[in-house]
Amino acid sequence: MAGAVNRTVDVLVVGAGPAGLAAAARLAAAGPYRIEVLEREQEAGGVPRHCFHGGFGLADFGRPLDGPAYARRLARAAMVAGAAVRTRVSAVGWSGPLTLDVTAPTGLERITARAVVLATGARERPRSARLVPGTRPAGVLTTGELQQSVHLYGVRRERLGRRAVVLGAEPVAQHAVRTLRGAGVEVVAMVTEQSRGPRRFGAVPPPPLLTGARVTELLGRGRLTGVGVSRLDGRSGVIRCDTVVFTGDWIPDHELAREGGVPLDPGTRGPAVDGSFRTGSAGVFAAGNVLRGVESAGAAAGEGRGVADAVLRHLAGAPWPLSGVPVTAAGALRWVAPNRIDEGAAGRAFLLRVREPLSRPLVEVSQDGRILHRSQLLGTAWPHRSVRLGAGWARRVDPAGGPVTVRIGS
């Protein structure tokens, strides 16, 4: 990159969301290391910056916070510990195994690190990625776009719309409904392919809920005028609206990892990691929602602290594993993480996601036909909520054996 300023740091963290900031705070507090965090947005904090609801901070700071307050505390903790948190700075590519090309308001930079932590988070898939046909009118948003418009830029009903349809029934869909109502927009329907929606909706009445249905077309030119809806039983119709919000369906923001040749897991679609957050590229770690789509901010921050411990061992000279026993998902399981077994796996729980709701499913872990673990879940496994599987069975994995298979089913 001609004209770029060449610099070196000890650890370069890409992404200043909960995982990246928590990692930076612990790393900076641990020793005389140069820790630098890059964030392409104008402010650090990630998604919580525009989540004006509670549910944050109890595990990290011992008190309930809303999203913006939580984001500010995470950023402040990293900077007080000594990390350099730089905003409006984007990592645009790799020029070496541990060297990133960067654009900043001050110009081009080429930064080489002893370790790189990818904490680029996740995003909701927009209409185009969900292959919903129709025109390209205004008024089509994801939850993140909606919350940024309302909470960061003050957009109200006059510009946002008057009648909205929300696609999805996960908790994030409920937050979208509350954001729309707070902006003065009437929510005329929630549409979900699931067989049932949320049982609770706080103290306010839920909007009309259409289950077992999907949006098949967007209508209108210039501005959205409605959405075509098809029921799974074959019935179809049109809901008149001028705003539609696509919620959930998270995908890891893995472009930088992919460009750097970091191996991805086909199930999670994020970087494949072992129990110490080490990827298949020596010196490159990954943590937080870039690994598999969205978990809570507290969970991502916990992984940030976990990856910091692993990075410190790496800086102290711990060897990088040449390989590991791969972990694969089977049956009704969509993915399992982490994706490889290493010596640290026995201490860290695995996360599982199912393809469809399953009541009291059976979980079975095996290697080369040998059963390592079998248990039955007590409740229902939901596609939008991870199941935690203890890792005690990982001690019985044969390092020279074949892949470990995690299967879930009725």
Given for the second form:
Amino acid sequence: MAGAVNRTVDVLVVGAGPAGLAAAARLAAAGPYRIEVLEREQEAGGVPRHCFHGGFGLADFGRPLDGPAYARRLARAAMVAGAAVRTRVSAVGWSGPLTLDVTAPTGLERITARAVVLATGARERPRSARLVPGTRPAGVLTTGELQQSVHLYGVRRERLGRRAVVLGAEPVAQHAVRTLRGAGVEVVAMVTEQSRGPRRFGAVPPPPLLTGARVTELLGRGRLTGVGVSRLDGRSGVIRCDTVVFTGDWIPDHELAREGGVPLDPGTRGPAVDGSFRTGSAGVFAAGNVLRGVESAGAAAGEGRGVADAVLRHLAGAPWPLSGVPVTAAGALRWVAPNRIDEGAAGRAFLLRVREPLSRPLVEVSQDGRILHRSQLLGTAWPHRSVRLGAGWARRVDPAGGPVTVRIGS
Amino acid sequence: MTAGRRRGAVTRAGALPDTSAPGAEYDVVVVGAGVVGCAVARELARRPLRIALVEASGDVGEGTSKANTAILHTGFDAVPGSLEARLVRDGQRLLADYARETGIPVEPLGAVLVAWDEEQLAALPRLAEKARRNGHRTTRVLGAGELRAREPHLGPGALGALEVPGESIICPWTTTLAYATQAVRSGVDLHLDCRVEKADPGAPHRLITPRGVLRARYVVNACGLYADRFDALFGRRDFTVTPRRGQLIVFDTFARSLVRHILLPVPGVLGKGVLVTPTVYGNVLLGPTAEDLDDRTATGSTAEGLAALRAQGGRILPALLDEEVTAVYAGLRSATEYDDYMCAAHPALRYVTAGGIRSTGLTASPAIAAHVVELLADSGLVLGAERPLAPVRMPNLGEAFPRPYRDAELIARDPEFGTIVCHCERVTRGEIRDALASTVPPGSLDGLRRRTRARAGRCQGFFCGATVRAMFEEAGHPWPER
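Follow the form predicted on its own with the form predicted together with its partner chain, if you could.
Expanding to the full complex; the earlier chain stays at the top.
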């Protein structure tokens, strides 16, 4: 980039969401390092900025907070610790293995770091990526756009619509329902392909729930007038509505990782990492929801603290593993993370995601036909919630052997 | 702007200018502000004439012109000797020059027509011969090995190809907007949201719209899908438009490295088939389907159409299907019962039709415009002395050319160009602000998208949607309820 200012820092963290801010806070507190966090939005804090509901903060700050308060606390903690948190600054590409090109209102920069932490988060797949056919009317949103519109820009019912359909039944779908209702929009249906919806809906009645159903078409010219719905049993019909919110179905925002040639895991579609959040590119770490789509903000912040410890070891001269044993998902498993086991890696629990709900499934870990672990899960594994699998078996992995396979089945 | 030249008005609501007094009527009213209508208005703006461009929808290029395969054709496969063949050949040259002059993104990638079976392979020399008769002598047949070297990600089974140098990709949105912008700056009045519901041919003609009556000495029909219906208002029944739907899938920019040329199908008995092509925005396009319909508004995609496209795309470029889909859309092209453009002058009526303009219309648009102006002159319109058009320089939407977020000097002058709002497409606050204040401002968020790429990317508004909408509303545009 012509006219760019060249700068160097010790650690460059990309993304000031929970993972990036938690990493920066711990790194800045740990030593005399220059830690810089780049955030492309106007405010730091990531997705919690527009999550106006509780459920944040207990693990990190020991008290219940809503999303915006949690985001502010994380940002303050990082800045108080001494990290430079810069907003409205976009990392737009790489010009070296550890050098990022940056666009900011103050001009172009080329920042070289001793370690780069990718904490770029995740987004919901929009209607187009889900290949839902039909017309292209106004009134089609993701939860992210809905929440920002209502909570950050104060958009009210007259501009949102009158009758909304929410697709999905996971926690994020419930938040979408609350946001719509808070803005004065009636939620006429919640539609999910799963066999059941949310068990609880707080103190208020849940919207009409259509399970085992999917939206087959969007209708309307200019403005949405309805959605075509088809049940798995073959029945179909049209729900009249002027707004539809596509929720969940998260995909890592892996653009920068991919542009930098950082290898991705085919299951998670995020950067493939080992138990220390080290990617396949030396000096580049990744943590938080960029790894595999959505976990809770607290889990992402926990990974931020974890990656900080690993970065500190790297700055102190720990070698970068050249290979490692890949971990692959099999059976009804959509993905498993971390994606690689290296010698001397931290014993972080593995996260597993199933494709469909499974009651009391069997988990089996093997390498080259050798069973390393076998257990039965209690309760049901859901596609939108990770199952944690302790890493005790990882000690028995042969570092010179083939891939480790994690299989789940009923 | 040229000294002494009146700038045209852009209206979206309210009463139309009073054209009732003798001598106050427009010299020419062009009906339909698609790529053809806008090109005609711009061509007429070279003359000292009073011109209006009227459009039923709320923006220029809202119909066929916004949803097509965005290719600047060489015309190698046109019917030799047809009007289309001539206008595409001339238009290709004119539009390439115009693009350079105004900053419309164009990339001359060249095309390969890939043969997937022996029958298609056997058809290649015939296509080369047809291209020669259309004046294109640079085509070449590639063997399977050379084709694979050129396009290493092609699926198995590609037997060979016809290479067509000169086929290019172009930004269709900027093209239409450049014409309209230049026309307005050169004095043309643009009346949007102004559907002509009835016509009362006479001296002058009276065009009746919900916003009032427009009087015009001459009328040009550039109504695209509705060209036959508008003809009927003037008592002409020369052809019938059959909307032919084309559904298209836009893949993420990460697919861009999979394809280097425009991958055209070999036309066969089973239809024209689908193409895979890069776009100037850095995406990859797969499509179109070809479905003859009755409904001129049926721009929806279908599950069957998308499944068929994915099946064909997976055969042409298997790795394409692993990439995320950014957008899905469908456009309607105006097919007629004839195998050529339906451009006709009706001198006694002081009326010219430019109908049946099919998928090549974008390429041919400047030549169609010149042709239509000739037809108007043949019909008795006194054109007057030619004068220079007001200059235009369009914002660059193309990935092959410098974009503001990478321009240090521009950001130093105006930090708004250093603030990225739409992260997927890297659109800055400065670009959105300028588009909202431009000569032909957008009337909707979709219009803003076509002017800046804001919200056009992989997240489709997850990150930037609320911010972009807030900027749009702050600029004084009512939230479109249509």
